[in-house]
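A single chain, nothing else alongside it, follows as structure tokens in the form predicted on its own.
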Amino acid sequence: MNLKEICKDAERIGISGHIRPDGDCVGSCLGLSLYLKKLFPKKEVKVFLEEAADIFSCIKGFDEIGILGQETPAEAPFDVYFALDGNKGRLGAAEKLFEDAKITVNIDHHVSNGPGCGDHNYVDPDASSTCELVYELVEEDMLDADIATALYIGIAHDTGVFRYSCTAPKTLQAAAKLISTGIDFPRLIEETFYEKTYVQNQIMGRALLESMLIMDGRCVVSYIDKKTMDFYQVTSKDMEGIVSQIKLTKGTDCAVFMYEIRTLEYKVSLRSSEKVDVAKVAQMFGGGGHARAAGCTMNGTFHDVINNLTVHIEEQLEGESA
């Protein structure tokens, strides 16, 4: 994919990622934006996302993101519009901006995306992150510390700081090249991945305290309802990292964490070992992701959701045992 060729005649370029943006989503959107602004300083390049966590404010351009629902783009369609880290169905309010654009581009690494949803597609399920794919599209002589900061954060977050199985030799080579620009990578990891506010630690503690082992201890589950979120005054942005912490429970092959976003509607996050492909489970309920990390939105009571999920998790575990 040649981004310079795709965007050369465009005057207005838009970029969006999936709803409830995580590190890879924010990093890839801002990293691409910084690259295109450097490549085409006279063109309008705008990022539109749902409100992202403040931990990503260290990325240049974070304070210029158009917040969907708060900022209304100009009515004229964009000349080129990018959907990053997901297909157009996960763009939320930005889906219409994407569909109305003259040229559409999809860059993603989710296996659930299929061939892509744009006029131009770069979808590689073997990549660690969308940031890794954006890195591959940026010319070496255009890479600078600002772009490297955005892309490094996204790669670090989607690989669990290079712990997950999606980390390949080329992932580490990309990270090494990004580090060579002089970024303060230990600080970036500490402040965006590990560091938590006091209330984030409280809500994580609540989730751990109320977690339960099911399926003979092979699956651990937990949830936070809206009433509890209101009590601690937390939002979806404060739930980052909880499911990964729960998955560290010894002896488990799968972890499920959910929180209530509306009455009887839950955002579900799944993590697993090599014995469960949680992307397949999430796809059953309109979600997606990776084999070891996926998510979806589901309706019903907590017990309804768990019962529906565990049918598919158990099928895989029983198949593995057989």
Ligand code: 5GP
Contents of the next structure:
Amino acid sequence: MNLKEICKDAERIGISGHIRPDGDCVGSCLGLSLYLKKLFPKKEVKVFLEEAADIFSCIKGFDEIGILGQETPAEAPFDVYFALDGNKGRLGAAEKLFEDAKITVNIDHHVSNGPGCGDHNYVDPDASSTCELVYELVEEDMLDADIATALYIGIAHDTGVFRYSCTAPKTLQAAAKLISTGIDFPRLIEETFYEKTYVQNQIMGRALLESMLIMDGRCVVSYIDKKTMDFYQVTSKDMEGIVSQIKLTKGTDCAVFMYEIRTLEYKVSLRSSEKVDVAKVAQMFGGGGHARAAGCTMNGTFHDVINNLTVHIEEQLEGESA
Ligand code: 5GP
Ligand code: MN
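I would like to compare: after the form predicted on its own, may I see the structure of the form predicted together with guanosine-5'-monophosphate?
Every chain and every other molecule in the complex is listed next, the one we just looked at coming first.
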């Protein structure tokens, strides 16, 4: 994919990522927009996202993001529109901007995406992150510390700081090039990945305290209801990292964490080590993701949701031991 070629005749370029944006989503959107602005200083390049956690304000351009729901984008369609880190169905209110654009581009690493939803597609399920794919599209002499900060954060977040199996030699080679721009990478990791606010730690503590082992200890599950979220005054932006912490429970292959986004509607996060393909499980309920990390939204009580999910998790665990 040649971004210069695709964008050369465009006057207005739009970029969006998935709803409830995470580090890879924010990093890839801002990294790409910084690159395109550098490449084409005269063109209008605008990022639209749902409100992201302010830990990402260390990325240049964060303050200029158009917040979906608060800012109504200009009426005229964009010449080129990018959907990053997901399919157009996960763009939320930006889906219409994507559909109305003259040329559409999809860059993603989710196996559940399929071939991609754009006129031009760069979808590679083997890539650690969308930031790694954007990195591959940026010429070496165009890299600078601002672009590197954005892309490094996304790669670090989606690999769990280079721990998950999606980390490949080329992921580390990309990270090496990015840190050679002089970015303060230990601080970026500390402040955007590990550091938690007091209430984030409290809600994490509640989730750990309420967690339960099921399936002979091979699966760990936990949930936080709306009432508890309101008590601690936390929102979905504060729930990042909880499922990974629960997954560290020794002996488990699979972790399920869910929090109530509306009455009897749960945002579900699934993680596994090696035996369960959680993308397959999430896709049964209209979600998606990767084999080791996936998610979906489900209705019902906590017990309904767990019962519906565990049938499919158990099926895979039993299939493996048969
Ligand atoms: P998380 O559990 O951290 O929200 O998401 C884990 C992975 O699954 C991420 O790559 C995320 O983009 C993907 N994912 C989470 N929820 C959904 C969903 O509802 N639909 C799809 N297609 N992917 C999801
Ligand atoms: Mn991602």
